[in-house]
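Only one chain comes next, encoded as structure tokens, the form predicted on its own.
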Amino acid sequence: MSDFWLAPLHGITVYTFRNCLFRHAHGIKTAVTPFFPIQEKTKLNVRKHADFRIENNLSDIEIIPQLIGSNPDHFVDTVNALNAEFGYTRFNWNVGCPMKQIVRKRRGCGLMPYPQMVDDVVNAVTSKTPFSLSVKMRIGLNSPSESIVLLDRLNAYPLDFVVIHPRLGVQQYDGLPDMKAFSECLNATRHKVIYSGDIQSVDDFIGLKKLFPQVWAWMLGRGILANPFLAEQIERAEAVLPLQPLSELKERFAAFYADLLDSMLAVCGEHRVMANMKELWHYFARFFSLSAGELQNLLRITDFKEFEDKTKQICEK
């Protein structure tokens, strides 16, 4: 059976969606939280970011905290702090973020043409900690051999595993996924291999694993924000079991929102979840099949309540 990962969307796939989502739906065994900027020793305070914190997290999930930056001192001091305080010993670092803001900084993405600042930093976090350090990354900020060139540098490093995403950072969600590029990674590496990119569905997942049998586990996204339920599809469909009818689903779907909805405004206001829920209706569109115009007239609602009544009705229909 396949192993299914939830990939980190920053600002969406934070704790009370995780939760909810693992609560109502199956599949998902690991979750790579959006990330979290590193920093030098003094300025750290990490229990204030409640996405890490033990009692917010399901216990039967694993997380592991995803970290972006690129000064050594700063990532080796973040680790042992997150390890201190709440005890992780698996971390993520963000070498695939295409925000522009991001790449300007030679932060995510943008670090992918200097090789020797992310072989930097791995070296310090392998040589002087003893936690398990992953890197997610892209085929390249500008050009695919870009990826090449630093999978070598990361050949000679105990990496947990490399996270590739099939597009360059300058597509950032645009355009098809090069597997060409993808397929050339697979074969410049000498680690474990996390798919992660454009898996919208089973048919999708089936033609991804044909291709690219070796990939050791795979990455969900935006695809389970459209489709909760897709994980637990995709293993039905390997195990050669029905899938369960769209009805039910509905039914399923309501209750997660719900959930969904109970949970966010327990930590936020009402304005604020009403932004990231509009948000989010830019992917449960899909699973409800709504046309453009129905999307942007919900997308208009100011009002929150109005919004709350009109999303439960769709759910409910």
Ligand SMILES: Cc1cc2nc3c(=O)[nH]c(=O)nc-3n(C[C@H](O)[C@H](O)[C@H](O)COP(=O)(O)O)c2cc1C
The other form holds:
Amino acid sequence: MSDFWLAPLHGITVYTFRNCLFRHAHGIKTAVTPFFPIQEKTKLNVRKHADFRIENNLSDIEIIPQLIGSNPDHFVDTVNALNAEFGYTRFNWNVGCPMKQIVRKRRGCGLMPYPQMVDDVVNAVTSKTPFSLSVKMRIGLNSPSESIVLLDRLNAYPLDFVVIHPRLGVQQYDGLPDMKAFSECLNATRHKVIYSGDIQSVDDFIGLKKLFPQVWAWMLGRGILANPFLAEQIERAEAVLPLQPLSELKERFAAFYADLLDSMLAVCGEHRVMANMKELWHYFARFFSLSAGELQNLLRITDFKEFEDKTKQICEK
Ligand SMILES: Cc1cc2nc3c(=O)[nH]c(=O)nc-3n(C[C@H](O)[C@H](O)[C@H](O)COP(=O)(O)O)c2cc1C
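Can I get the form predicted together with the named molecule as well, since the one above is the form predicted on its own?
Entire complex below, previous chain first.
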């Protein structure tokens, strides 16, 4: 059986979303959180970061905090603080974020052309702390040759695993994943590899698993937003069980959606919830096969009650 992880999606796969997903759908056993910036000891206040709090997360799903930044000492300070406050012992480092303001500061994917900077952080964390570190990266910022150089450096360290999204940073999320470059990454690393990118359906997964049987685990991101039942559908397909009828999945989606709205409203005001929900509806629209026009009509609504009624109607249709 394959192992499915929830991908980090900044501002989306936060604990409210994760908990609802895990309450209403099966198949995911581990989640990497969206990124949190590292900071030096004197400025750290990890308690205020609700996403990492133990009481905010379901106990049966493993949560791995993801950190972003490039200063080795601040990285060590941050993992120590997160361990002391919450007990986390596994951490993931974001070396893949392609946002321009992050890349410009040589963070996220902006680090990929600078293997020595990556080396310095990994060296500090693996030599100065007892914790497990993993790296989430792309195939490069500007060129796939960057990942090969980086993976070769990382082979010198005892990493937990590496997650690879097979696009360049300059591509953002455009164009197709580069499977040739991903295959070269698999050959270049001695670490366990998690694949992340464009698994939208059971068939996408089956095709990828055939191509890359040596992949250790699979991350689901936008695909599981568009279909919360994707991991369990893949599991059923792997076990040669029939898929659940769409009518039943729609009923389960309605329950998931009602729970998600309530959970978000419990911690945020209506305005914020509507903005976050609108972002999610870009993905949910696929589950309900909404046309571009129907989605636009939803996104144009400004009154929360109207938005809530309209979206619930779609779910219950
Ligand atoms: C809106 C959005 C936010 C993302 N935020 C993060 C993040 O915080 N950390 C990270 O490592 N990757 C982040 N990613 C990348 C995803 O984790 C994933 O690697 C990428 O979307 C490809 O996988 P998918 O096609 O399954 O979504 C983000 C992607 C999107 C679209």
